[in-house]
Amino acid sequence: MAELIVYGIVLGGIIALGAIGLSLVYGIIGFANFAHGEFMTAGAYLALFMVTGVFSWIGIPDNTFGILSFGWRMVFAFPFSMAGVAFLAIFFDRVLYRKLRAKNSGPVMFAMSSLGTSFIIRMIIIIVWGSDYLFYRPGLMRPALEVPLGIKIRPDQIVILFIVFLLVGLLHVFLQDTKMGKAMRATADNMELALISGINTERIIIWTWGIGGALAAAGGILYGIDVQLHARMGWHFLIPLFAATILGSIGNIYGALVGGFAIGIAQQVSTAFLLPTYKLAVAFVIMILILLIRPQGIFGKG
């Protein structure tokens, strides 16, 4: 039990990224992504991409670091895969969503125009990499290490967790001492208030997608770097991400650190109980236990 505890935490780690970057989209521009899940996996197939293709045509080695299972070319492709990715999120924002805003259009719309997003880039995906699994490095399996209590840990499990936690703590900063990461709090306060108060709100839309988007391919190549890569990944993933922005209270981006981590650890710890292809269903019932029971979130007020 207290293994599956250890898993769940590393997957509520990269769920966490996920739902983070959900949960600043919807409290700064009040949208709920149903897309968000396509871009972790846009993010894991763009590494993919220059992991064994760019950097193998240009000669960057393929060597791992020691008992990690990947080298330079994942450390080089991960800050550019992460860029992409919000390039991404910021370009269909400009194409699709910021004329839906200028139309006033109902949150119906913009769930299907999201959904429809979601579709086109899991389609261009299989068209590229197909359906089937695959892996950053085919083959390579590294050892899992022994901690106390008998647990058993791969390293690519404890980088993940250290990642996971840098990108969280440079987050925290960037909100909390930066002039832009102020202003996107004063926007997701009361964006009428801000826009009185000479905050370009547009920019911040802009960068509210790019850093949501960033944080989503993280989450996506973590995922691939610790289990596998599918083009149907992120979609598996989109109940997870909005349960544990759910149950962290929507727009609270700590609470859903804390949702991803117990969405996670809820998940890994029913498959002692359940089939693992039950792991959706578990996140499915906590979202619908939390909607039903307070659906302002764990950490929303009364």
Second form
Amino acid sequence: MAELIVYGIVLGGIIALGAIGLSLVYGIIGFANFAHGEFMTAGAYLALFMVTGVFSWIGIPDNTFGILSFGWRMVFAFPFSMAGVAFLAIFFDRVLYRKLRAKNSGPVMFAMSSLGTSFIIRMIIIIVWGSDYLFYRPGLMRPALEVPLGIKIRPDQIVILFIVFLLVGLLHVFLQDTKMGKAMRATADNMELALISGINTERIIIWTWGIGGALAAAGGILYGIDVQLHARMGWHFLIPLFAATILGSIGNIYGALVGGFAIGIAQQVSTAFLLPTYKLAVAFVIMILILLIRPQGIFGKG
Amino acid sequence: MEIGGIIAYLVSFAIMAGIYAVFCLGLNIQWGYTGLFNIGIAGFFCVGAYTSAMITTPKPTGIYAHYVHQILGLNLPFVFGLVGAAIVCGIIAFLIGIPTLRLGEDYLAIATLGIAETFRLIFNNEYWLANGPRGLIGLPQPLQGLVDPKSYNYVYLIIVVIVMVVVYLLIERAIRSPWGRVLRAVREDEISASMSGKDIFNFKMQALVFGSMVMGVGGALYAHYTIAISPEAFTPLYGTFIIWVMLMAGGSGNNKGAILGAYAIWAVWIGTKFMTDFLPYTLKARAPFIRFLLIGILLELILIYRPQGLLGEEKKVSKLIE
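To test you: the structure above is the form predicted alone. What is the structure of the form predicted in complex with its partner chain?
All chains and molecules follow, beginning with the one already shown.
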């Protein structure tokens, strides 16, 4: 059980990276982005493209760091992929959502458009990479370390948690201490007030998509390192992401972090009693329970 | 292809598009008239198909019982299958509506999406329920003994068209009643509708349940057309996404548009199949995904350039207003 909780924390960190972005987009731009899971997939596959394609062509050595399963190639691919998906998210905003905003479309039209985006990204990934399970380093043995309480944990997983907290820490500093971060929080709090105060909402929207996309990409890559890559991985993350976002109150990034860990732990612990394929259903049931008991989430005002 | 082959092809095209038209009509009640964002149509599709299958097939006995597991097998006529599918889907819609319809419109979307995925997981993993991933086969077809099996599709086309027309007339009747006008008022402005003394939650629930029952009927029609069903038939692509594109293309809030959209998009879908036949060999295996990519781009274009669809909504639905 202790082991499942530790695995749940790792999975929860990955969910949290997606959920924070989803929550930011939901809170600031004001619609449920059904393509957010696909941003995770896009990040994972973009990193795969760099690691197995571009970097092997440039000639960056294909070594690994000691007991970890990745090396320099991944170190370079990681920020590149985050930036790539940030631009992808901004691109979709420019070509689709901005046009819908200009027409004053209702929030559901945005959500439907994002559903279309999600299918478009997924289809492109399947067309290019197929729908098999892929790995960054196929066939590599990944031994686990024994730590107290009889928990087996892979060194990769420790690094994953470290990166999750590093990214959340950076985001925290950005939101608290920079002008743009403060403007974003203000917009999430009250859009009209922010407009009156002279905040340029179009710029905020671009930053929100960028940050949301980059964090989702990071989550996708970390899941690829921890488990595997699959064209439908992001789609299967969508319900856990929404569950975490709603649990932690929409628009609240610390709530999304807590929500992510809660959902991740619940999903992993459930595998002690249920088939692992039901993880998604576990997230769904938790979400329905939150909607019934406290729809504003744990950090929401009553 | 000789003429008989072409006609047989057109008949099977008309059946499938007609089944999708029933789904579009169901979605039109929810989205077109009431503004309910249901993106878990595949869930109702799946449950409708399985319910009807279990009502109309006998429970396996003897040696078959070792290979085919199903919790229920009533061996009743086709009509009971349709009604049963509608009832079960209505109950599920009611249960989904309770936690979500009082909240913002996105919550229903997230919940229906979740329920569709959950149903697929359940049917895939629980062998005792409906034979797991292998699914159920040998579903009975109504009026099977009436004609030569080779021309049976003509009979089924007539059945599909009858069901479609009945559903169409039923919805038209409902929408042109005071009840239907309240739905549109709820869609346009919840606050003013509730200030007029209308119980928003109740009306939304009725529209959700009504639409989902129609979807259940669509699922049953599909099951008895293909004879064999398995959980993988009810993916978000074939079960939800394409139906949304159909309704948006045809014109949400217009029942004729819903039917037109189903036939038009199904024609586009089939048409792209001929197109991808010209692809190089290496891309052939991925042709369905290229086709879905085109359908996805089509949806985005509709949303931006023609959100009202081909026909658009009728502004006046009361015969009393000229």
